[in-house]
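One chain comes next, on its own, written as structure tokens: the form predicted on its own.
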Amino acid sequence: MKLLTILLACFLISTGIYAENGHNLWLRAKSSVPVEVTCAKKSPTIDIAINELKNGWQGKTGQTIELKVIKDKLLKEDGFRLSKDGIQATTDAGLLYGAYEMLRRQYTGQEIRNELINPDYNLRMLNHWDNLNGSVERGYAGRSIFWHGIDSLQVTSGDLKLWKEYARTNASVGINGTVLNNVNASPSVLTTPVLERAKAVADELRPYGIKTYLAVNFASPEVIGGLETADPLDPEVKAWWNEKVKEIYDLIPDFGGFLVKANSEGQPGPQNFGRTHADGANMMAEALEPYNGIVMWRAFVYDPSDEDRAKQAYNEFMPLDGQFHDNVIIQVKNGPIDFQPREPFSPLFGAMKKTTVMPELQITMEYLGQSVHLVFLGTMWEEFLKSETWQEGAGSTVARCTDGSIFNQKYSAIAGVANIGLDDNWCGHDFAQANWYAFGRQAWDHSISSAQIAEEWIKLTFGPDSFNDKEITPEIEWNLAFVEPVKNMMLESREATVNYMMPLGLHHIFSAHAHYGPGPWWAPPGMRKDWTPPYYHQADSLGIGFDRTAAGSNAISQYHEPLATQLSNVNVCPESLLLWFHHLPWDYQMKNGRSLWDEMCYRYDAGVKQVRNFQQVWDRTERFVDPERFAAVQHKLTEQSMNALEWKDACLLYFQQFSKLPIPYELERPMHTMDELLKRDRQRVRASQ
């Protein structure tokens, strides 16, 4: 059998046939024309652009195109001036950048015109939340490209090759900044050979302009330093933590500074000791601070209290807001409670003038199907960067909250949770793909429509090379059969889920099982109550939803006026966020007449519908798509579908219970029974412990 498959993978070498299996997501290579690329200057990084645009060019064939490093005063670093005839920067990484956007043009059918571009955010940065030993959390896709364990730290061939694969997809969409570890982190990281690696991975980063970050543990002087305490103000932890800092910038010379998870889920931080967020902050800002270095300092802290989980963050970090070191960023989630479908903003976003204030948000699909379910990220950080917050009055979204633009802030930020493992695609599903370059052109551009980033995606990465039907005319049957389909059902997916998950604002209603499946009924015994779905939907007899009014927990008060009196009106609240603000009676009409219970169950069947339609669309496209990926999604919509149905069963079955009242009978009847989902769900749990 080993000798056969040899014997394949020779033919097909010699044949010049190669399965797709999306390893060179939307960099797929393309034939190219000659061109004439110059530059006065000479880098590494230059040298990358120029080979990118030698190797892709799609333009005029032998025409000259000019790379220049300039002074420019309305460049922002990694800013660029595109033209027809060239590119000019303020930096190397800037005509990199560059080459990118201009061969980005050529392959979608986009303008080159004569055009100044710079990025929203200055730092736009991937968050690994990877372990020494190789596994990711919250991971999908296989284990860590970075990490393979702590005894097996050596440096390979391989590794060099695929991270520098991971510099160059990164930088193609204008990412800037990678954290190589868990938020969860290991004190083992700031050991000297853990280090070493890190410095290599660096090494390959570095020339396409991406630096290089640590998430770090606030306890590790105690845990690898030998001190008796991690006391942020006591001076020999001040001592211990500027001598590990300057051991990692003679490793790294350009590395980027601390990601902290501290006093949260256990995470050990300055609380430990009667101090203060800022105080275990500025701490580590002191020791970065000489060398440019930034800590970024994560708001996601809750304790088991009677307040209201969405409260808690608001409640921790705004009575510090000013206290921090100028290199210090609070990271913020999206959402106030944890990445959930749908979230309102975190009311942090804009309420914190005076500190620098980060978006963190997950590409890795933890509570949206994981690496099975198809759902387009795009259209959710597009609603969440457009939320008006109202701190400055009207057009305070909270992108013009967090860039810079409103708040005089040294540095402007964002991160996303990454979604990357060494499976062969990268990312678990072809589709998920597009959630990184998603979050790349949106950390670039935060005005970008995401109908244009589905678009540029599917162009890029699928296209007439890959179709199995070589009759084709792609300019004319390709967009309108193919493109434009493919597009819609992407920037349906985020909403479908929603539909079939948790419509309405209800949230985080899932099983236990790993966040995976519907699980609204889990509450075993001595479980902290914040940490099970009934604390969150609230159903009884009388109705459903979290009453966040001035009547309940009173979480709306930390929104900006005149956001915060519409979320407390039932009758101009959003209807997608209902039941996140109010509890209401399963009579409650809604604004198309139908009762709050026929509406949930109309939207959780919608959902199913959409996800049925959207294996329709994909099974329609089969000609335009090669054969190993069509497959490949194909079976991964067939799983999506089957969890749908199961969701729209579970939830109404299971709130059924307290309304007592029928599923509208156009409506599709159960598939399952309540018995047989608890115990799908029971076996879910076993064995996933």
Contents of the next structure:
There are 2 protein chains.
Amino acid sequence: MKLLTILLACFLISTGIYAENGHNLWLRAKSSVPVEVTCAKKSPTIDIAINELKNGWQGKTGQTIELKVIKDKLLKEDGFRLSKDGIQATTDAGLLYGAYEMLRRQYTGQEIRNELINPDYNLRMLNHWDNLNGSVERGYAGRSIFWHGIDSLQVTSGDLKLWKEYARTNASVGINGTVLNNVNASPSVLTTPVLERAKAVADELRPYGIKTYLAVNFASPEVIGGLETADPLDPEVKAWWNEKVKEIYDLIPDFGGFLVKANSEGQPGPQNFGRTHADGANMMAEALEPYNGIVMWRAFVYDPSDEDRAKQAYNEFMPLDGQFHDNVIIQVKNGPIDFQPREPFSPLFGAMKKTTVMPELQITMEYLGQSVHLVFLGTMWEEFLKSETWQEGAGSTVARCTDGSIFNQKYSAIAGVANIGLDDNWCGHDFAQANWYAFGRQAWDHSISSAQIAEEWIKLTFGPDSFNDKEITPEIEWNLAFVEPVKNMMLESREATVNYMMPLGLHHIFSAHAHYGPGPWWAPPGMRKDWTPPYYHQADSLGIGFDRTAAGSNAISQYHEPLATQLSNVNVCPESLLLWFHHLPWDYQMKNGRSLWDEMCYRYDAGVKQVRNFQQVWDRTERFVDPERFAAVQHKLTEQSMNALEWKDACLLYFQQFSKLPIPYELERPMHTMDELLKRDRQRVRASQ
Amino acid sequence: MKLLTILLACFLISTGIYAENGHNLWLRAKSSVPVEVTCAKKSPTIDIAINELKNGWQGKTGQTIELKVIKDKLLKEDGFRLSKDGIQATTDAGLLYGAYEMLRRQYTGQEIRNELINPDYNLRMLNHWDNLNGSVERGYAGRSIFWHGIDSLQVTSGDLKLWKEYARTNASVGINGTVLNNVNASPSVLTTPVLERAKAVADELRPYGIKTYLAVNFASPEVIGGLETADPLDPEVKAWWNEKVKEIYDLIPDFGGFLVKANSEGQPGPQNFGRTHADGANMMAEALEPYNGIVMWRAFVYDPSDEDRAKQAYNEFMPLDGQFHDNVIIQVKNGPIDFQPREPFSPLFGAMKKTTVMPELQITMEYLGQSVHLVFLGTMWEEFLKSETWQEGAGSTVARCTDGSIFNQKYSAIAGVANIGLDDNWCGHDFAQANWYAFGRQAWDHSISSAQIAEEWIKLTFGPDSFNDKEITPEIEWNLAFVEPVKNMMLESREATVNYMMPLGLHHIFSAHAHYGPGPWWAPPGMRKDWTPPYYHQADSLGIGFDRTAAGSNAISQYHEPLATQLSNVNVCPESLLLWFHHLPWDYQMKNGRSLWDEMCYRYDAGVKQVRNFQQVWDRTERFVDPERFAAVQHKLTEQSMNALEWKDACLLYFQQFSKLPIPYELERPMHTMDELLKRDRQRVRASQ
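For comparison with the form predicted on its own, kindly provide the form predicted in complex with a further copy of the same chain.
Entire complex below, previous chain first.
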């Protein structure tokens, strides 16, 4: 039956009846150019490497490529030496990564020469916020690829096929770990039937060099263990975790470890028992240590106190620096609030000098238009990774503070919250695939430019096979009329979103709950104020912005000098973060001479214009793209365009109530009325409740 | 109680607490400049003239103005001689019109010199489509000012106040007749209690020179008379009408006559009894003749036959030419279909040479954005009135074919379907007042330019008293920064609407029922096809447009030569009416070199841009306008702007399904998706049912 399906699929593909739906992502390498691939060693992973090279080879006809496992102190785990004639690595996985790199260079026109290529982070992880019932928290690409419900744990052939495709895709960009379930973790994840399904996933991922991890609920010993406490210092609790970890490793010998969200947004944690985050993390770390397992402990904590939310994670975790075991990694979101279109980096990076810290990025675009808006996140992550913390002098970028090159640490790691679901194209938006791709590439090489990533992705994902117009001369027109304009659109896309959503350092002014549309006004009576936009924008008749200087919340003091002084000085603080750190009058004069109010208007307007330009860019590519993906992206850009306009109109009309100033007359006027926007928002809030 | 209200109102006005709501229309003349006004004759009408001059005088201080009723064969009824020192007329009403003219010139800066001023039409009529239950068919400005229900016929002081204001407003622009009720007439209008209320209206209108008319139901003798037939040749039916007319004239001695919609859209008529329109109209004309009453008989007839709807009125009425009594006037809508944003003139104008024909214009904007869109109709009516019919050689414009200057006729008349309701500002949209004003001015003087009308209306309706910014130097800035840009906006507004709704001669592609939003796709199974847009646009894979040449419906043959030949020739036919008369291929080359498809795209796009420009124009006027009217117009322009975009997107995305051509890439792309537009349309259709 399975064979029949595959045969049928092959038939459909070869006859062109099988419509393009984006399912093949950037893995379209196929070739009939003969190549000889040899390797003295045999393993499932090496077999994959050999097959990938044979099936995709675009180099010299009849060339021989030698794969070789060697000893080499210059090679880190997963690293490899590339040459025209072969790949050398200290591990089987290294050979596989080398094979993918070789093919990528062939397909994107990059040179293959003698080169030593090491990954910057040891652990390059996806976090899936997938619930056991099959839903995905902040998932915009369909239901979970791992879970279909606690009553549907049986593994099907469809599951296995998908998990293998998933593993291959990750391996192709160097991702080597994945957390299978939501950080808001069900205790049931540690029950035996669920663990057995996790084992099945792990078995599919293993040949591709990917380790499996689980997010666990701190109260598990109580909820599923029947204990009366989950106190991390309680011997019975420790014993329970030791036993549970042993059970897991019996099933999954290379199990990676736990991800924990504790004492955050209602999740249980050690503080419930008067213990610290360190007590809790270390207890788990001890259980995992004999198996080389790790604990990733999230620093995303804040409570409804009067303290600036942006300061709370730092305040809570800094005193614990030095108290964590060496197999504990503190996982810190890139910014101090929550995955906004633009944030400064979290001040914890580089500040915790005796603790391993890993960045958590969000690939799924909870706050960036979800699966509707075209936003390439490579530029955002590049900006973040290259941010200067000054923690160990000049050059202490976030990347270097976390990759082990500055601080002595057993592990280095980076995580991305996945944007993957059961949608045909995996990610909802065809261009959202580029963010999965970019995360993998940047996790491997944090100094790679987002421009290179975009170009690679475009060339691998589209191409002559997808041309709608078969008369195109690929060599001549492809780069000029497709790759370049589409790349430029991608590179501009995140800044466009910042412009039409929340420019100049504005943040978290979303409509309630869904984090999609604008809701700068949203503040129902009785609501926690740090969950309402007015808390973040602080607009009043005098001005706008969150004062985080010494005169305000003093969150700036959490940054290292000279950065703190720079951010405090309104004349030096980057304008892109101005309202993140300062409350400024409406007539504050920007560097270009405009008033703050006028500049806000210009930025919102620019965002709308940018999206309209993206529509034009995309429409001009019609000849180069298969009809299905062309139409899908066109449709989403249309929605994005209207969304951008709604953002602009909502924010300008709302803030205008405070500024009492006209929108500069040369700009396009609002096309929505405030009444209409408020009505629509109420409908959305109702729908989301 | 009433006095108290007035005193309170005066107090509120003088203290500025009474917000501006537009209720005063263009009648804001007020002054303390002393003037002496004398008249040898006394009458209520002359009293009004004297008071208006005294209250509004802006001429020389202490001047004496003499009003004089004279005999003068050069003066038509209502005409007057104007001079610096006085007004002469053959009737009291003529003096009143002269007084309004004198004040208008003072307030708009036009010279007053010796001049003889006659109206072009004798009968300058409003048609109210007001139902006795108080609703208004195609009314977008609130409920009826005349009727509140068949059980609320008692006249209140509020009614009398409003009717007097209404009468004064009409007199100020020369309107001298009004039909108090809907052409889809309830038989009850001729019952005694209703007639008594009509008498009360007539009594208020009379001093202002305005005659009262009623629309009547042809089946009245059956429905309220208890007869077994309404056959116009039946003696009992004739007797019933004679009796009813006598009853009316006993109540209203200067009653004007009847307006009749017969055998049209389900209304009863003489054809129900095997008689002709002439039989029906003449029977009523005979009853009215002794009192100098008239019958206005509508030519708006069409049935669901295979014949092109545009041809049917002509086909039905031309054979009857010469059969109507001389107090029957055939009332013909300006275009052959139904008040579209642009139509050619109806071929009946000038063709019925032995029958008096009057144009029916629609002031209420059923098909032009109703009370939301800013559309100045003066330009549309100017285009219509100045259309060349060629019926009696060059110069046989529609205006001259209907004003009595070409054909020997007892009456000349023109009607406008009113846009008036109980809304504070009478017309829903502040700028819709300009259309009431324009209709009156053009009914008086069909050669006046719409530019002059717009300028007069602006200067009378806004002005230094309304300035929001009291530091404006009126003389310098007013014209340059307000009057000119607002006038230009008004003059461009109808063409903008044509562009974003249905350019190049497209027509009747509205969403179902409401005639508001776009619905080019709307054609539910079983629906009369001449009520569905595809009947009118005829789009298919080859092209678009209604072929009305000899190869098609041959409607063109109803026009007089050389016009018919010109319209038939696609190279000579005005591009503004191209798709009204021709079905043309998508790649048909326009005069500017663009393809038809590209030109359509450019026109729709231009319409959107024009409205966006109107928003900018209006927003720049903020200093010159009281906050209430400024905000009201701003709000409506915002809605119009989004509506225009919806029109553009809906029509281009729909027609693109046939043309299969890209929207020119340099144009802004659609911001709505087809799915979304269809969904919204379904919701609207449901809501309207």
